[in-house]
Every structure is written in C-alpha cells, then in structure tokens.
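A single chain comes next, written as structure tokens; it is the form predicted alone.
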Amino acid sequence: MEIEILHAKSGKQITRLDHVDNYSTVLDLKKWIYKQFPRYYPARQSLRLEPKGRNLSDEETVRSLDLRVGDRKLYLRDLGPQIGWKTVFLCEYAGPIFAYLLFYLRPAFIYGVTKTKTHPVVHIAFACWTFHYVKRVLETQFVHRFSHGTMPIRNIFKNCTYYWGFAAFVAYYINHPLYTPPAYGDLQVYPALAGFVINELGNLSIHLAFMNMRPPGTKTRSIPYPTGNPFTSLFSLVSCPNYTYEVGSWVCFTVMTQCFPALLFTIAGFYQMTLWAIGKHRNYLKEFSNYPRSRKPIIPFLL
C-alpha cells in the first residue's frame, strides 16, 4: 500500500512512502521517511493521524491505525533538534554538586572573607546536597529506565538553568558568614536531617521499584503495587510516591537550614513535580480500568 506523508503545519506533502504493509510499524515509517530526508532521523519525528492528534507510538502498526482505503495518509511535525534524557539528567543533576560547592569550598573567592568560623548545619547542609545529587546521577546511570528515548534539545538549557541556579542561590545564603543558624538548634536540625535521609531512601526505594516493573530494553507499563521494601507501601496512597518522598527530603531541608532560599526551591520543586504527578495519575486511570481510584497523585488523601 502508499501512505502520504503530510506537514502537519501546512498540510503540504512531504513525500509517500510505497511498499508499506499491515504489519509496517510506526517506526519503520519513521526510518523510510529518515532515509529520504536525513534532517528528520526518527527521535525528531512526530507521526499523526490528525494534524494535532496525539504522537504514534512506535510500536504501532499501519493494520492498527485503520487507514482509509484512498485515503491513507499520516501527518509528520518536526519536534526539533533532540538530545538523550539521559544526557540532559547528568548534566542537570552534576551542576548543582560544583555549583554548591564552590559556595561550601570556596567561601573567600565568594564573599572575600578567608576565615570565619561556621556552625555544624552548614556542614550537614552541604553533606545532604551532595548526597542527594550524587543519589540523582546514579539513578540516572543505573536505575532509571526511561519511556523515551530523547527530548528537545533546548530542555537542556531550561532544566540546567533551573537546578544550577537554584543550587547557587542557596547556597550562596546557607554558607554566607552572616548565615543565621535555626532558632532551635539541634532539636530543629537533627530530627529534620533525620526526615531528609528517611524520605531519600523512601525516594531511592520507589526508584528501585519502577525499575524492576520494567525490563531492560522495554517500554511495559503496569500499575505499581507494594512490594516487600516498607517504603513501598505509599503506593497504596498515591501514584508518584517518589515526588512525596523528594518533596519531604526538601521540606526536611528548608526546616533543618532554616533558609529562605531553600523554601523557595521547595516550593517551586513542589509545583512542578505536583503537575507531573497530576499528569501521571491521569494516565494510568486512563490506561488501565482496574487503577485503584482511592489513589491520590502526590498527596495522601488530599491531592
């Protein structure tokens, strides 16, 4: 059979594909499309039946996308230029480590003071950035499984801007001379640092979890479940468990350094991670029929 492939902006025709078959997948359109125009290589191609209709999957076959006869036609946008998930993970995840240590190391180079004498929370301040961070990049290079392959390559620039900068802002104010340490004192840092690293285990647990819902190479989806690892069990209550668990880390963090920068990136990690969460939870309603309804997206019972 002959599929047109049309500009799903102008409408224009871009090419037809000949030779095509029921069983053809998406992805083989992509790559025939690819060898005639080399710019579109299959990451950066988005195949639809509508104009504005949602992305094929891959995995999809010509036989399932019920084509009219004398009519057969799909329709391509450009997504851009595109750059690994991987990729843009490391780099968005590494610069907040040097950023907050230059801040930590480096306190005369910022402020221009060469001594001055810091109280304890700072140094566990810094110990539980790192900690984080660090977590991130190994997740990222040994846990993670990722559902797409690749993202617009300008996400790079917005998601670095974003955590570098918001590394350096508090940091910046937690390893200032003038830093105020928390009205408390121990009895506010240490039951807090204690939350921090239960709700990183929580985090890292949930990380675990997914990955092994997933086997290496696939793109399976099922509805997560507790497993026998006691942090597991949030997932009873809400769909991302590991956005609660990260956001508890950093509501542990702003109350242990006491610093209004850290609420800020709190509260903007709070909003973000809430709209992803939202997002997901929708997906799996929609997905599967049997998706335990009493779930929340990210809080228990309330949101």
Contents of the next structure:
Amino acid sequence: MEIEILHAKSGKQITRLDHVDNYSTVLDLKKWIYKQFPRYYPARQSLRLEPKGRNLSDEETVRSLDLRVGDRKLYLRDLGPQIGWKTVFLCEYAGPIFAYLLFYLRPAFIYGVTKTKTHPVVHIAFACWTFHYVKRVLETQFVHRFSHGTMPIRNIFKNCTYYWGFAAFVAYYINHPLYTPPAYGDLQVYPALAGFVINELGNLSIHLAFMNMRPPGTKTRSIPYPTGNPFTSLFSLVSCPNYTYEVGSWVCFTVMTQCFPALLFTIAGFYQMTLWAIGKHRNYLKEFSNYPRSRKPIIPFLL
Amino acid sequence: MAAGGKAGPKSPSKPRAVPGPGPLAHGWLVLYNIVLTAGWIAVLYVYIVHVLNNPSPPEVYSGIYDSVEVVLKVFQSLALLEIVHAALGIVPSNVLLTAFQVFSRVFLLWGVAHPFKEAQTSLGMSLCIAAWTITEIIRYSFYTFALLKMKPYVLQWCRYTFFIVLYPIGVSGELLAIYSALTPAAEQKAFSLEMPNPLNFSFYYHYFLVGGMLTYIPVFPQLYFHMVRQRRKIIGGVTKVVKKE
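What would the structure be for the form predicted together with its partner chain, rather than the form predicted alone?
After this comes the whole thing, all chains and molecules, with the earlier chain placed first.
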C-alpha cells in the first residue's frame, strides 16, 4: 500500500511511501523517509495521525494504526537536532566531578594563597560528592535502560548549566579556607554520613530493580514491586523510590556539611524530582488499572 | 521594568479564562482601584507642591523622596495585594508576572531607596517616582472604569501611549537610583554576609544590585515591545474613534 507523509505544520506533502505493508513498523517508515531526506534521521522525526496528535511509537505497526483505505496519511513533525540521552547524562555528570575536584584542590587563583587546615568533613564531603557522580556515570553506562533514545539538543546546555553551576556553587563554599565545620561536630557528621551511604545504596538498589524489570533492548513497563533486596521495600509506599532515596542523600549531605548552598541544591533537586515523580505516578495510574492506590509519587504517605 | 507597569495585570492580551469575580470580590476590586487611584494622585500632589516650593536644583529633585516618602510607601506597598488578587483568580492576570512586577517596584522602594540616602536624593529617584506616579494614576483609574463597565477611550489611549515616553524615563530613573546605591551598599556592607559563618554561605548586596541592573538588559526590551504590540492591537493607528461598550 501507499502512505502519504505530510508536514505537520504546513499540511503540505513531503513524500509518498509505497511498498508499505501491514507489518511495517513506524520505525520502518521513519527509515524510508530518512533515505529520501538525509537530514531527517529517525530520532528527529515524530509521526502522528493528526498534525497535533500523539507521537506514534516506533514499535507500532501500520496495521495497528488502522488507516482508512484511500486516506492513508501521516503527519511528520521535526523535533529538531537530537542528542542521545546517554551522551547528555555523561556530560552532565562528568562536569560536577571535575568542578568539585577543582575547588577541593584549593587553587590559589580562586581562594588566594592559604595555609588553613582542612577539617575531616571536607575530605568526607569530597568523597561523597565524587562517589555520587561516579556512581551516576557508571549507572548511565551499565544500568539504565532508556525509554527514549534522544532529547532535543538545547537540553544539554540547560542541564549542564544546572549541574555544573550547582557543583561550583556548593564546592566553592565547602572547600573554602574559612569553611566552618558543623555545629555539633562528629555527632552531626558521622550519622549524616551513614544516612548518605544508606540512601546511595537505596538509590542504587532501585536502579538495579528497574533494570531487571526491563529486558535489554526493550521499552517494557511494568508495576514495580519489592524484590529480595530490603531497600526495594519502599516500592510499597512510593512510585519513584529512586527519587526518594536521592533526596535523602542530599538532605544527609547538607546536614553533614552544614552548608546553605547544599541546602539550596537539595531543594532544587527535590522540586524537580517531585515534578517528575508526579508525572510518572500519573502514567502508572493511567497505564495499569490495578496499580496499588495507596502509593504516593515520592514521599511515603505525603506527596 | 517596574516603571512602565502597564504591561501588567489585566493586560487585555489575556482573554478571561475565569468567569470573573463574584459580587463581593467585584466590590472589593472597585474599592481597591479607587483607593489606589486616589493614593497616587496624592503622591502627584505632594510631588508638584514640592517642586513649586523648591524650584531650584538640586532640592527640586533631591528632596522629592523625602516629601513623598510616606504616601509613596503606603500606596506602592499596597500593590502587593494585586498578587493576592491574581492568586485568588479574581483578576485574570498571571500570578508570576504580577508578582515579578510588584516585587521589582517594592524592591526598588524598600531595598534601594529606603536604606540609602544617596539613592533617595538622586536625580534618578525623582525621575522614576514621576514615571510611576503618572503610570499608576492612569492604570488604576482605567481599571476602576473597566470594573464599572466603562472604558473611556481617552484613558485607554493614555495608557497605551504615555508608556512610550514614561517607560524609558522610568527605567533610566530606576537604573540611576540603583547606581547611586552601589557605593554606600559596598561601604556599609548592607544586607551582606561574609565568610566565615555557620551557614557557609556569602552574599554581597552590592553585587546583587549590579546583577539587578544587568537584568534590565534582556527584560526591558521585551516588556517595552510587548506594550508596543499591545498598542497596535488595541488602538492600533486607528483614526476612527470607536467607543465600544
């Protein structure tokens, strides 16, 4: 059969695809379009049934689209230059590692020549921060199974500004020669450190659980349930325990370092993750009629 | 920025999404707008009296703030209520936009003028107060009539024409006033926090003021040209004067 491809914005015909059969997928269509228009690689294309309709997923078949004979047309929207999620994540997470390291070394061009001793918590904070971001890089490389391959290229500027900017903001003060250690000393630092470690392990456990729920190369979604790992029991209470643990890590980091910029970073992260958690929670509820109603998006019983 | 103020709440470019205020809210809004119109007319009165009594520079401008201070503070601060109006939905304005505009005025008044004598007596201060006063008298009287279902074309014309001159004057005044506050802010270390401290944070108010001045660069053109576009839409070079409603 033949399918017409129209421009979503102007309605004008871009091309006609022939030799299409019922078992061709949306991705196949995108590849054929790409052959004719080398600029429009598949990741950049959004095909839909209506100009402003829902984006059709790559796996859907022509048959499932149920196009009427004589009126077989799809609308193509250009999503703009795309960049891979993995690429963006690696870039975002590498920055904070190097930025924090820079300030940790107390370069003279930032702090002037200084001879003050550093309190142990400054070294611990460096270790925690670096561990957190190295963990993220490793997870990006080996654990996460992304639903989308790409995102618009402008996101990389926005995201890197956020991560790198906050890294410099927090690192500048903790590594400052005039840094004031926590008011309650060891009584504040070590329990907070323990909390940090627990939350990092929790976050990692959730990421591994998600990985195991999704066969490699697929985009399967299923209701998450607690596994053998006790950290995953948080699934009974929230949809996104990975975010819960992440907020927990940063709260502990803030308490451990007693640093107001770290608090601001924690609040910003909490705000963003809450928005994401609410979105994911709603998607779960929409997709699964048997989704446990007692669960909250991010904070057990509350939010 | 704050000076134009007309790219503000109840800008006609926003179609009413809410059904409008109930009778109680309506009555309150009419009262509010009448009171504020009267308040800014009072500011204008004190301003003119001062100028007539002190015609020579520098007193003609350096003493303005001192004369209008109380009336100005009362009626400019009352504008904070407009954020509440937007939040409650009794006016069709965007809460964030309203908050931004009101806070920028309130900040200039309480964060720049109030703490620093150098800003109070600056030429800039007298300029921006003049711009604010004219703008607000037109704006609040316009809203009052609109609430009473009258839209005198004269006021609408003034609202969408005066800004052409008032907005740049007001912005220049604000920038000059902030500039005058920079040196005293740095010398006094006003509102600033230095290391070391238990929060492990630092804040330098004079850099904050400089940052504020820099934000005028992207923001002012956007607000100004928004008003220009509004003008074209609403009274757009039309020679026929059509009195509607």
